[in-house]
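Take a look at this single chain, the form predicted alone, given in structure tokens.
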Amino acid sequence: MPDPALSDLRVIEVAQGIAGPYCGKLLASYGADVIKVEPPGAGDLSRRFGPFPEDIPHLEKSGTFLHLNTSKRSVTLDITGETGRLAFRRLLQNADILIENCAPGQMAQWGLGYDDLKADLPRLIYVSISPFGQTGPYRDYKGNSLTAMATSGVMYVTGAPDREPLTTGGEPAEYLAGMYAWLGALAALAYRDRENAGQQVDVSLMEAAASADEYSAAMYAFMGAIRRRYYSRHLFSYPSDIYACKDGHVVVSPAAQGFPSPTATDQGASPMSLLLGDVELDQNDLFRDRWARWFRWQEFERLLQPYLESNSADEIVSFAQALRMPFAHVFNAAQLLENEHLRERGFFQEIDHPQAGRLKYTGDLFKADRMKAPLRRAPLLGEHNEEILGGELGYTKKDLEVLRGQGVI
């Protein structure tokens, strides 16, 4: 097996929470040596995020932290003080990438901004992640995934037209920003290979979320029209929705352009009429005209709902897919973990952890085994202090004791 794709890279991660650590996790997944620098005592903020086993908070058992920090090493270092910053600068001497998500200007106040480092470290790729970026009038605003989804415009078109806007579950803008930071770092590495120069990569949660906008900005630019919320439906076809069925929910999405035509089946009937068991429905305007369905969706739902309510999600999805219609389950977490497709592809992997025990972890963004590094558990807080600060930077055991006593590590 060849070495993983990024095995010659060293990354220093002084980011906390989700976006920055997710960027570091992706780099570590392909072999980069990611050293996570955490505040002494408290560690990464996400060590205090749940879920926790038996709902008991513990710095080493946070599901969020364990997920976001696989395959990394951890040192503790207080970079708010001069002694810690000196050690931090020594760590950076052999680094290719720095990931930080402090408030814009904070690293510069500590003498660790990109402009402070680039003269001594001209090949360093300095990845900065913040709610609104390093420049612009919102630069100093605080924010998170929720504010990014709101200010990006994505939230405005999510939800029912007669209700307030909604956001999707979880922290989508944080994960999007983490992926863009990863892509930015990889692009900067390619640039460095060609030009022998590092640079700062500036990633904004707001811009990451705005890049996931579908049609809204383009529609306004092109037509001057502001897209409005319209349930969870596709803008140009119907049905494209989420429906309750006998034992859960299914996504109903016959095709982006409406129903497959009657000629799509050997029976000379539309797949939807075959699904509902009544080929006479093909004579109904709602089955012949997609715009009729779009405008008279309540009437269409009355035709569809009895079938959905009398069949399970498995029955509906199986039959619809046999008719070449892309229906899908709406899985909960338990169904996802038990899903046969993901199991066969090895998406979830079990890892032992000395404090949290043996748990399942999500897998890779893509399959490419020749570039992949084995998945390793997240580090304990300061687990690699002696290995890195002592073994690599040359601090003696006595030095480390003194630094520990001073609260530097």
Given for the second form:
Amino acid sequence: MPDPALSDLRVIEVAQGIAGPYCGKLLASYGADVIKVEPPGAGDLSRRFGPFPEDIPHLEKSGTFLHLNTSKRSVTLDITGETGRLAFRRLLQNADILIENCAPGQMAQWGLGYDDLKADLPRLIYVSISPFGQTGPYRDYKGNSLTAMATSGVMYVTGAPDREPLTTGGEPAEYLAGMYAWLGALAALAYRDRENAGQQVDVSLMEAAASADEYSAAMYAFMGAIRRRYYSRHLFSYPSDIYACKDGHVVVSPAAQGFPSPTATDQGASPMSLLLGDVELDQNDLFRDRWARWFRWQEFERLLQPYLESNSADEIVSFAQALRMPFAHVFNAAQLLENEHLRERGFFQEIDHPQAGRLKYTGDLFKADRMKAPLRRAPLLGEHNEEILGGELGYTKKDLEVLRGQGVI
Amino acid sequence: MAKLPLEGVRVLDFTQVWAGPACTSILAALGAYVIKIEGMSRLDISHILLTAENQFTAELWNRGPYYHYRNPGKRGITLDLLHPDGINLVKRLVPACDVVIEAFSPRVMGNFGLTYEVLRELRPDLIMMSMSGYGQTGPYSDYGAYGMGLEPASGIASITGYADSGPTRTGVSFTDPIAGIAGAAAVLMALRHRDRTGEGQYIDMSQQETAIPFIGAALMEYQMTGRIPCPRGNRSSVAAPQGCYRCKGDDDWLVISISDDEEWASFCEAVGHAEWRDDERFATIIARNRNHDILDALIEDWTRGQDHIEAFHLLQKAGVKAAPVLNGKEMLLDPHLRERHYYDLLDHPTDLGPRPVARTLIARFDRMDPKPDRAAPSMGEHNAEVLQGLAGVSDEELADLEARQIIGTAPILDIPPDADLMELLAQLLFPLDRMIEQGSIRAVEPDYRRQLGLDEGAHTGK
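Given the form predicted alone, corresponding form predicted together with its partner chain:
Okay, now the whole complex, with that chain kicking things off.
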């Protein structure tokens, strides 16, 4: 196998939770040596998030932690104290990238802010992730995925018109911020490869989520219109929504911008009318005029309902796709893990873990033979203390004993 | 600011609408010379999904707000890819390009005769990325796909929704920005690999797969407990109370998320209900979770009387995680985003003038400022620059290509013979009054340019 893309890099990840660790996971996926620095005893916050086997909390068995920390090594180090910070600074000597997600200013209080380090480590890429960013009037405010989705414009257009706005399931703003931190680190690396200088990268959850705003800001900036939620529907092409069918749910989405016309098929009838088995429907206003559909959608649903109720998701999606309409499945976690398409592509990979057992993990974000690195399980808390602090930093067995006694590791 | 890291890198961009253009606009912000290729009869539909001012004027296809949001910083050329001479021009451009990106379903590039195998003959170290909906292999690979379907297919919709509703779409095509980021990162890594080894490569991206890790916890929960996670509104397993609460005003909301007892105590204090702190129904996170409905009613009694922005500052100053649910207007006017220059004013061609356009690479850097240096191109704006500069097309050849409509600056619309052109165009306008009545648009503000401060600048319209 060729050398993975990032195999010459060392990353120190002092971030906890989701965004920072996801950034570290993605760097590790493409070959970087990612050393996770965790607080002694407690470890990364996400070790307590769960889910857990049989719902019994256990530091080594959190599903969130295991998912987000594949292919890394773990050391424990208390960087809130002077001794730990000293070791931490030694660790940074050989590092290319640092990932942190403390409240803005916190790292500087410990003497570990970018300004404290850049003179000694001019090539270091210092990635900071925070709820609102390192500057601006909200910089000291607290936040999470929910607050970011709220301020992104996305939540305002998600949900039913007569109910409260809805966030998106999971912790999507955390994941988006993690991806931008990864991208930002790679951009800074491209800069360093040319200019031989590191820099700080400032990523905010609020802006990461805002990048998912599809039309809201553009509509106001160019039209003065304020878009609001209407059953989370796509603005241009009703349907394009999720419907219940005989055995689950399905996305009915005739085309990107509405219905393909009757000229789209050899039969001289629209694919939708062929799907519903009634070519007369092509004469119906609801089939000819997208705004008629948009305003009289309940009537359209009544036309659709009998077909959906009498067919399975598989039948509906494959028939519609054969008619060149991009219908889609609505998969849940179980269905994804068992899905034949993903299995054939080898997307999930099974790996063993000494405490949590064999589990399926999500694989690479894309297939590129010359870049990928093998997937390894997440590390146990402090699993690599001796290997890294002893072997690489040169602490003796006795030193490590003392540090352990002081609670530094 | 110092130079940008992708200066000198050329990208041939066949993508349309969101995921692909998001990827290539990030590369453009980093300094790459991105050439967006469109067919005049297969134009990127984002040109006409929305129309500035909701009015038709000349060149309406150059007035699409959504197109302008996704394509800043690029060059635009038009080529008829259904004509052999159009394909031939692509092949003359490829040797001058480092990266080719496409997001069609897998058969399309093959139909054009533009597969990786063909293109790398022309440029041996070429990096080519295909970012289709479901990837290049597997039983769904030929499926047509858009964000509306890919988000549910990625599993995200299965955990989105009110607690009493079924799976729900996010109000945007949520996998598009995800695939856009992953695509830009893939190209950065492939360029780095090429710098180190001299090798190009082919990247097969499935947009569905780029989003599945977002539900990693749900995938683990099913494997660890046998439970299939389902929608739970705005609630969380690690915070209580957490929710979205109605404020004063027509449709104004505040989210609140309280993750520990200390934050809970601060909250009770801040909203003037110290007695809640001592109420045993709310004493611990487990108790607050159990009595969440009661708590929601109490909290909403308070928020109903509050302005959502003022309540946000009040709670944050007390150390409580809270945020207003911002709409498009409020985002553009948000003082924090303004101070951080999240929206760059880009001066647009035609009569649009300067408009705020959102950042494409969401990060700030000490040594560089990767933001687009120009507005999105008009259709075919850079035909001469690109084709003459990179493909060696002569003046005569250029004129001939134009005369034969292989290239051009206006779309060739495929209009059925019996159709009324004005009626078709009218369908592109938004029936805003009826949408307000229906509730899908909250309001239309005629003085929005003034509110955004766009009328004050040098620009006065042409």
